[in-house]
Structure formats: C-alpha cells, structure tokens
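One chain follows as structure tokens, the form predicted on its own.
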Amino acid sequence: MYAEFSNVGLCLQAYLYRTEKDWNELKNSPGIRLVKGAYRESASVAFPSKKDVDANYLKLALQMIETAQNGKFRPGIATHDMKIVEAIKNTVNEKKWNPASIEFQMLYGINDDGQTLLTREGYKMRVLISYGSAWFPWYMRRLAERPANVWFVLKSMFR
C-alpha cells in the first residue's frame, strides 16, 4: 500500500506485551501511530497496570522518536497524557533529537494550550476531529473505552 499511497502507516498499542516485539519486526515502515490501547484485554495479553502501560508507551514512543532521527520514519506519538509528553521533550532536548522529526496526536478540544505549546516548539501536530452523523457515537465508544478518558474531556471543559 506505501507504494501507492505515501501517508498510510499502523498503529501499535502499547498495552500489549506483544507490541516491543512488532515494533522491532516493523521498524523499517513508513509510519507508525503509537497509542496506549483502550480496549479490554486479559491480563494474560495486556499490562493491567496503567503505570505498566505508561512506561511501556515511553519507552516504545522514545524508541520510535530515536529511529525518525534517519528521516525515513515518521512516528505518530498519540497520547493527551503531558507527564509522558514532558519526559519525551526532556529526551529530545538532552538527546538533542530533531523535534520536527516527532509528530504528536490529540484530539481537538482536548489541552489545546498544549498542542499550541508543541507546535511553538518545533514539533508537529495532527489533530482529530470527528465529525458527519456518526461522530457521537464514535466520541461514546471512545469514552466507555477507557473511562479515564472522561477525565480528561473533564478537565478540558473546566480548563
């Protein structure tokens, strides 16, 4: 498909244990989205812990960030979580990685200080924005995925 069309990429959850074993047999793909992962999952294929989840995402989302420093790989880093954007900026800066080489993802309305921020930093952003006859019960299933996502659409109503 990457021969026909230049802007398909996969997407990797990182709550998965499997997901540092497709990262190392995928790397040399165009482009990857990087998310957490919302729906159920066992135990026995999924980290239960969203500390767990949270480093495994760091770490698969600082490996991807370092491969893009070729040019040839664009990683998209999917996450509203500004604790792992923070320690991504902090690598960057020390590492002295190319922030235009990192595409971040959030959905619109959701910390649009921080894309904003991002975007004045160097780094690229894409946001979503659902939308036709079907956006509410895209947002719903969003929501009722992974509750803590009510948190944030919370804290962004407030903010």
Ligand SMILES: Cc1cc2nc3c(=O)[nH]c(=O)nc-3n(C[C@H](O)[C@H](O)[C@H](O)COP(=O)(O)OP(=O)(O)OC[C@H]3O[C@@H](n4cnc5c(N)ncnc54)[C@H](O)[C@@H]3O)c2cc1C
Given for the second form:
Amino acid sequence: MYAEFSNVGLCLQAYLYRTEKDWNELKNSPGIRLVKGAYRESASVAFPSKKDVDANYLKLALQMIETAQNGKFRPGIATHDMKIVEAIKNTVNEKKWNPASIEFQMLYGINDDGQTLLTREGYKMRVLISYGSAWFPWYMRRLAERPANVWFVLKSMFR
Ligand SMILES: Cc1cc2nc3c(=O)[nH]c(=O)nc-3n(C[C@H](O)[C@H](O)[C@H](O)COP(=O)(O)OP(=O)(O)OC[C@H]3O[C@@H](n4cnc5c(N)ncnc54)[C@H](O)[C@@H]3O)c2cc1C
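The form predicted in complex with the ligand, contrasted with the form predicted on its own above:
Below: every chain and molecule of the assembly, starting with the one above.
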C-alpha cells in the first residue's frame, strides 16, 4: 500500500507476543503507531499481566525511537502512561536523541498539561479526536473499554 499511498501507516499492539517479530520485519516502513492494545485477548497470543505489557511497550518504543534517528522512520508513541513517557524522556536525554524525531499521541482531553509540556520540550504531539457520523459508537466503545471514563466525562461536564 505504501508504494501507492505515501501516508499509509500501521498500528502495532505491545500486548501481543508476535509484535516484536512483526516490528523487526517492518523497520523499513514509513511509520508505526505503538499502543498497548485495547481488546481482550487470550493468554495464548497476548501477555496477560500489565507489568509484562508495559515492559514490552517500553522496550519496543525505545527500539522504534532509536531507528527514527535515521530521519526516515516515524514512531507514534501512543500512550497516556506517564511512567513510560518519563522513562522514554530519560533515555532520549541520556543518548542525546532528537526529541523532534518522536511523536507522542494521546486522546483529546486526556492529560492536556502533559501534552503541552511535551511540545514545549521539543517533542511532537498528535491528538486523536473522534468526529464524523460514527463518533458516537466510537465514543461508546472507548467508554466500554474503560468504565472509569464514565465518571471522568461526568466530572468534566459538571466542571
Ligand atoms: C492515539 C491512540 C490510538 C490508539 N489506537 C489503538 C488501536 O488502533 N488499537 C488498539 O488496540 N488500541 C489503540 N489505542 C488504545 C491503547 O491500546 C490503550 O488501550 C490505551 O491507550 C490505554 O493504554 P495506555 O497506554 O494509555 O496505558 P494504561 O496503562 O492503560 O493507562 C495509563 C494511565 O493513563 C490514563 N489513561 C489511559 N487511558 C485513559 C482514558 N481512556 N481516559 C482517561 N485516562 C486514561 C490513566 O491515568 C491510566 O492510569 C490507541 C490509543 C491512542 C492514545
């Protein structure tokens, strides 16, 4: 598809065992969005424990960011996990990597202050918003994935 459409990209889920192998085969692709993974998967294909998912996420994110130092690959680090964001920032400073080679991605409305700070520090920041006729089912799916969000939305409405 990339041969035909220059703006094509892939999303890889760090909770899948296969993702490290997929990533190794995709190093020459233009860009990849890395997420933890949102759906219920069986332990035969995905890490069941959050600790292992987080560790795999950080490992793959750092590999992608290192690859991006060639100026060709575009990593999309899609997470709201500030422990992971801090660990990435520490490695970027230590290795003197270019912050502008990294694009963090978060949902609209989640941690606005953190998003602003990242842009001030020289990182790219992309915000995902839902729009168009399918915004409502999309939004309901997000709420169903994380019931704590219902409370978050109610609080925001009253505020
Ligand atoms: C830009 C973007 C694109 C995505 N695309 C895909 C996709 O194509 N396929 C897929 O499977 N998944 C996708 N996801 C979802 C992803 O897989 C995770 O389920 C989701 O990002 C939550 O994981 P986390 O990395 O934020 O870490 P978590 O460990 O789940 O969360 C860390 C902390 O962030 C905060 N937080 C996280 N999510 C929310 C939220 N929704 N509302 C409020 N606070 C929150 C909480 O404080 C939480 O403690 C996408 C996520 C983003 C940001």
